[in-house]
Structures are given as C-alpha cells and as structure tokens.
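First, one chain by itself: the form predicted alone, in structure tokens.
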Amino acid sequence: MELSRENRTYRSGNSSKTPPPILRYRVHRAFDEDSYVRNGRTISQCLAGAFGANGVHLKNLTILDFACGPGRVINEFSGFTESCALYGSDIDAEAIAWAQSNLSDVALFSTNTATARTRYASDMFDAIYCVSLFTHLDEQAQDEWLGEMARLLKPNGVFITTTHGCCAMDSCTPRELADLQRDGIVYRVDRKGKFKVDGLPDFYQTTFHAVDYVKKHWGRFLSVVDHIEGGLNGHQDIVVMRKSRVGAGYNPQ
C-alpha cells in the first residue's frame, strides 16, 4: 500500500536525483526521499572525515564506492572530492541501471557478480569505501571480498568499510552475545526465499563483529589502521584499512 502510494507520487512529479521508492527502500529501509538524501549526506561526511583523519586527501585520486546501490552516498561524497575519478559498483543491476542513467556526471557505474572478482584492474584504486555490506555477509564471503579489495588497491591505498559493533548490538540475543565474545563474529540468518521481502539475495543477512576479530582476522588481508566505534551515525563502526606494500593481500599466517 505504502509502496503504491510512493510510486504514484514519484511518477507524478519527480525532478530530483533520487531513485524510485523500491530502490530507496533496498538501501535505506524507508520510502521517503528526505531521509534518503539526508542519510546519504551524513554518511558521506563521516567517510570524508575518516579519510581525512587518516591522511587521505580527496584530490586527484581514483576512488571506488563498492556496493554503491543507486548511488546515494557517492552522489553526496563527490562534493568532498576534487579532480577525482569516481566509480561505483553493485550487484543490483536495477540500481546500477538507474545510476548510469541519472548520475553519469558523478561516477562511472557498473555491475558486479556475487563472485569475489570484479572487472577492475589490479592496483587500480587509491581509495575504496564500502558502506553496510560486511554487516550482512558471512565469514567466507567477507574473506573473499577483502581479498578482492586488497587486489584492487594501489600500494598504500586505503579501504574504509563499516561493521555492526558494540553500538549496534541492542538486538542481539544472550546466545549471540556469548558467541560474539567467543568467536568475534556472529552471522544471523533471519528470512530466506519467499519470506525474504527486502528484494535482496538470501546471503544478505545480519552480521556483528568484535573489534579484536576485525584487527586480527581482517588484518591478514589489509592493515587495520583505525577502528572508530559508532563512527557512522553513532550506529555502525568505521574500519580503516591500508594496503601497506606491493602484493599485499591474503596471508593465512
């Protein structure tokens, strides 16, 4: 009912650079345009601040927004950059098609598959950011994508992503909290198949991380140089990682 109403409103007079309601819902869990734009702006400010605090000046760089959806964040983030080449990639072909048609002046957009190998060249990007993806993947998928991020980064390049840390654990059960303390990671499976109504793949669930797990486990792929608890809107943690040397990547030792 609400989606139908929002679709009618959108078709009758949309003139802003915001996608259709169903695409907004997939990334934002809400239909209204105001909160969609406002949150995109706030997230981009948090990311720009994290880059700056770790010595990354957003000028003359090649930057990837991985899991960009329809471009909510990169559209705002572009305002913090100067003479940067911006790229966006996502598994959602519908979202990418909209971004290609409406935000081509902001970034070059392309789709990627669920397999952790993109079409981009090795050592292509000075910086990559990824918001609210590792918060929804299981451990194996995270490892695979961390390896891909390491491949894509130039030596000394910086990768920023987010996790559900201590500021986002209100919904955790006592069992999940115990598992998190023991293992450092919890992957919660809620709904699958016809019961999954968010339009996202079954593997996209809810994941929580402990700080020590991120430092030790993720540190096998890239050096963790900063971990800002609640750094994204006081809810998700911001993790800053750096590719420290040529050939840096997965090291099981």
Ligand SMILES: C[S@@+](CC[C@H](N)C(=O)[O-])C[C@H]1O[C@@H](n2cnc3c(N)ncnc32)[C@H](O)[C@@H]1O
The other form holds:
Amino acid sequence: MELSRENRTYRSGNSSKTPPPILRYRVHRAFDEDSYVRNGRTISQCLAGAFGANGVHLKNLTILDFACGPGRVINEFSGFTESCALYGSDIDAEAIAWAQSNLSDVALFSTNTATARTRYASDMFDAIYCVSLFTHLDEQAQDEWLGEMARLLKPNGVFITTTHGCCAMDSCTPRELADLQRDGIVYRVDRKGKFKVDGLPDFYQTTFHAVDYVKKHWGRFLSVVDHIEGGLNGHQDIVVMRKSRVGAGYNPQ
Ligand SMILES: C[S@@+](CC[C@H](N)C(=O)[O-])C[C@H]1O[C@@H](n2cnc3c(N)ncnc32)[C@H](O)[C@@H]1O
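What would the structure be for the form predicted in complex with this ligand, rather than the form predicted alone?
Below: every chain and molecule of the assembly, starting with the one above.
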C-alpha cells in the first residue's frame, strides 16, 4: 500500500535506543534487539497504513499509544513530533520509567492503573492506537477499556487496536475453536503468579476474537469501520473504530 506523505513513518536519530532485554521480552517475547526494532517498525507502518486508509493523516493530531510498553512502536512515530503531540501510557511502571528517561523527546509517557480510568481529559485525542492489549484481556476488562477509549477520543476520533483473529489461531485447541464459533471470544488462562514469566499481572492472558463478535459487541462502544484480518504483520487483525461526530461514547443496546 502506498502511504500518504503524512503517514510515512521513519526512525529518528535517537531511535537506536532500545530498552533492556527484560523490558523487550515483556512486549516481544524475545530477547534479541534486531527483531524488537524490526517489529516496531513494521507495526508502525501497518498502523500508519490503517489510519491512512481510514482518512486519518498523521499531521497536527494529538495521538495516544495506549499500552505502549517501553515505546517500541511510538518511537517509530518520532518523525511526526513536529506537528503531532504524542502520548504513551502503560500499566508497567518500569517500562514507562525507561521511556520517560530515554524517549522524552518523542512522547509524554505516564502510567495507568488496571482500573479503566486514565488521567487524560475527555475528548482529548484525535487518534488512539493500542497494539496487543485486547489480545490479552478478558471480556469485562475489554469492555471497560473500550468505554475509556470512547471517553478519551474527540468526536469523530479514531481508535485502532489489534486482535488474535483467524491468522493467529494456530495454537487453539478444537475445544477453543468450538467455543470461538459459539461465543465469538475465547480467553485462555495459562500461567499465573510465580509461573508467569513475563512479570505482568495475572489478568494478562491470551484472548481470541471472531470478526462478527468484534463488530457486534465492540460496536456498542465505537463504530467498527474496518477489520483487516492479518493486517498486523500477517498475524494479528487490525480493528479500526470511530467515535460518532456528536460524541456519544458507550452505546449499550
Ligand atoms: C504485548 S505488550 C505490547 C506493548 C506495545 N503496544 C508494543 O506493541 O510494543 C502489551 C502491553 O500491555 C500492557 N498492559 C497490560 N495491561 C494493561 C492495562 N490495563 N493498561 C495499560 N497497559 C496494559 C503491558 O504492560 C504491555 O506493555
């Protein structure tokens, strides 16, 4: 896909800064630095493409990377800082401390808690993206965070997030696939407590979504305007949502 000039991502001079191995592992499940940087770049290009395809040109916007970790993706958007105000938020205080110390020229970083209410004002952001978070939450937490994303977006603002869809179901058991067909969502609980090697809270597990579930269930919070299967690097799906022009957020049926 040919990107508009505004949406072409490129790395800034300081982008060779990468976080320590454990912080990289938490977001990337690998220790090597090259694949961390490479994936960040590819992801940022996929996001820029999805924004552009949905009429969002990354110029003069206020943008939030929600669940940004140590800034793997937002660092790749550093070329936009002249015209855009970039923000990053994550529950991982260590990752945010690293980003604050090393990427403060790219974005303003802060922590949020597990309670679905951030410190940001209502209607603050033109665009929000959130990579690999809804792929790890249960249904209740997803609903709460979708409500918060709707609150944070300006009317007509765009939210992009990712799901484990059909291109990411190789590990699903026959039982999980049957559950997915019936319920449209599967939340797989694996290791907890001291057996959880990523160091993230126990609620952070693995979730799979069907396209139809996303459209119907998530559509109660924001309009689902695009669903690109395998759109994130051929693996996760990209879901594009838009807040209504009049600013209504949560729209329970
Ligand atoms: C797979 S990582 C992806 C990080 C980043 N989006 C990226 O692509 O590099 C998932 C991130 O979600 C964060 N996270 C988990 N629960 C969260 C929550 N409730 N609010 C904000 N961030 C959360 C984790 O700390 C972790 O940084």
